[in-house]
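There is one chain below, alone, in structure tokens, taken in the form predicted on its own.
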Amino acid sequence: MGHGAPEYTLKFGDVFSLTFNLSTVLMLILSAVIVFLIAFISTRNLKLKPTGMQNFMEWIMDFVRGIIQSNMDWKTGGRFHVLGITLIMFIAVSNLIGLPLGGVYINHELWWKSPTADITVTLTLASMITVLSSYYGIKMHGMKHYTGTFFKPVSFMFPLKIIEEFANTLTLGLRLYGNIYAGEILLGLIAGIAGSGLVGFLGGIIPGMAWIGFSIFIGFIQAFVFTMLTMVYLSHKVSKDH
């Protein structure tokens, strides 16, 4: 441990400043580029009988469609299909991108990691979902209906509904962050043991390989869970029976 993160601080006078984690920014951009390339390669030469990458992309589309239909009718939820596909692909890639190299340090600064191992990223994604679900709740049913849901079934439920909104945002972001961050910390410890010498290498190589396999599984599961909960929250806002 004992390694820092590459940071850049943008100052606005002597009062306000913003600090950016350059590693997180770099890995977010790289994850977005990978997702774009997967989508581009999968759809650049569409065939009536899908094969290869097109077949993979159509499987993802059907999988996300199933997630949506398990929470709301397709007439309502179909508009969130692209959102679901984007989320599950981007989060899966972001979860897994830190595994291949196990961390790259330059001048004792960590440059290669999963961006979802940064709490700022996961809470931002969760906040985005909260704002988006509220936006569609208002857009589809009006402000009066939306605000009325905070007072149902009885008016004194309002404080609890507000707490629920914050709790949903926190749990959505912290769940993703905790799983990915803990996985990378443990992988770093195993890598440290494996690099300590021949005995450490022999003792760490098998647990390391097993943990990488488990981390890949967790990365996909967390992408699925985040996407599923996103559709659950959207369903609560856009479905009149909630």
Given for the second form:
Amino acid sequence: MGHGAPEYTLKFGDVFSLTFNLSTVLMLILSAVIVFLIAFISTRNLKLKPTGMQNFMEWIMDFVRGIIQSNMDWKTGGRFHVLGITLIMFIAVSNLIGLPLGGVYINHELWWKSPTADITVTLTLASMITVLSSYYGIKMHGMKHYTGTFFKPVSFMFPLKIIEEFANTLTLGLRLYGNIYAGEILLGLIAGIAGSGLVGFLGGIIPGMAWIGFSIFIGFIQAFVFTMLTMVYLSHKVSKDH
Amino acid sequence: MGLEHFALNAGSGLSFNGGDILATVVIFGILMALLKKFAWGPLMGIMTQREELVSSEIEAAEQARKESSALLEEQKTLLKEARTEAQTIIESAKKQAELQREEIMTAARTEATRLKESAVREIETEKEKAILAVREEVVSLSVLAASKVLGKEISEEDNSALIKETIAKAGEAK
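Please move on to the form predicted together with its partner chain, as the form predicted on its own is already shown.
All chains and molecules follow, beginning with the one already shown.
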């Protein structure tokens, strides 16, 4: 632990600069490519009588549809279907991708990790959801109704409502980050023990396997929770009676 | 990395890791667009298609069921009709047969009566003929016997007339 991250800073003049964590970017791209390949390959040769991977993809679609339908009616929520499927698959793959090579260091820089073990990524996703929910809230019911929701049920709730927006965003991002990051830290520690010698290996292999199994479980659960909460927040903004 | 990194950057305010934010948003956006075009779109299409197929099949099945039940009803009615008709036909045939039997029997009876009558008539005629013939014979025999007895030549015609008369008288007397 205590190693650095491979950073690359893009400078635009003296004032403005963009810093990239190359590991994060790499793992994001890798996750996206894996998700795309899974989805692309399994939706080739589509049939009315589904077989093999098509069944799996349709199950995911129906699963996300179920999540959406438990929060809002399908007429409103149908437009978030694509977002939901992409979110759940991308986050699940991102959560799991850190496990096989959990913590590969090159020149004391962490290269292989889950992109969701990076707080920037999770908070960005969470902020994206908040922005999207506000956007759809305004788009569907108008600016007046949107601002009105901050003063309901009573106007002194306004500060709390503002706090709620930030709290929602923060908890959504931090929950995912915390689960995955903690999982990888512990996995790294166990791997460290297992790599320390014969006794360490014998002692570390059982907890290691158990923890990887648990991490897989956590990875799927967190993807589900993130998607579920996304739909909850979206429905809060989109539905009229809230 | 992680929290300390974030906090550090947020604290210093100079180096802002906006690159990661940008990368996340862009990569996620591109992924979603690509998936929508290449995976979710076609998959949703095929699922909608299947839904339509299923609903149309259900409708068709419902239609077929209705049709078949209507046909069944029709067949039942037809069968009932046919049965009734058969019953009627059998009934009428029986009646017809009864009638015919009656007719035949009557005809037979009439015929028998007629035959009997004609036989009786014939017998009567034959009897009369036989009696006539016997009479004839008796006359001629009597003439012969008388002529022999008398030995007297009388004209046969006179004799014959005489005898006939006698016999006729005898017949009447009897």
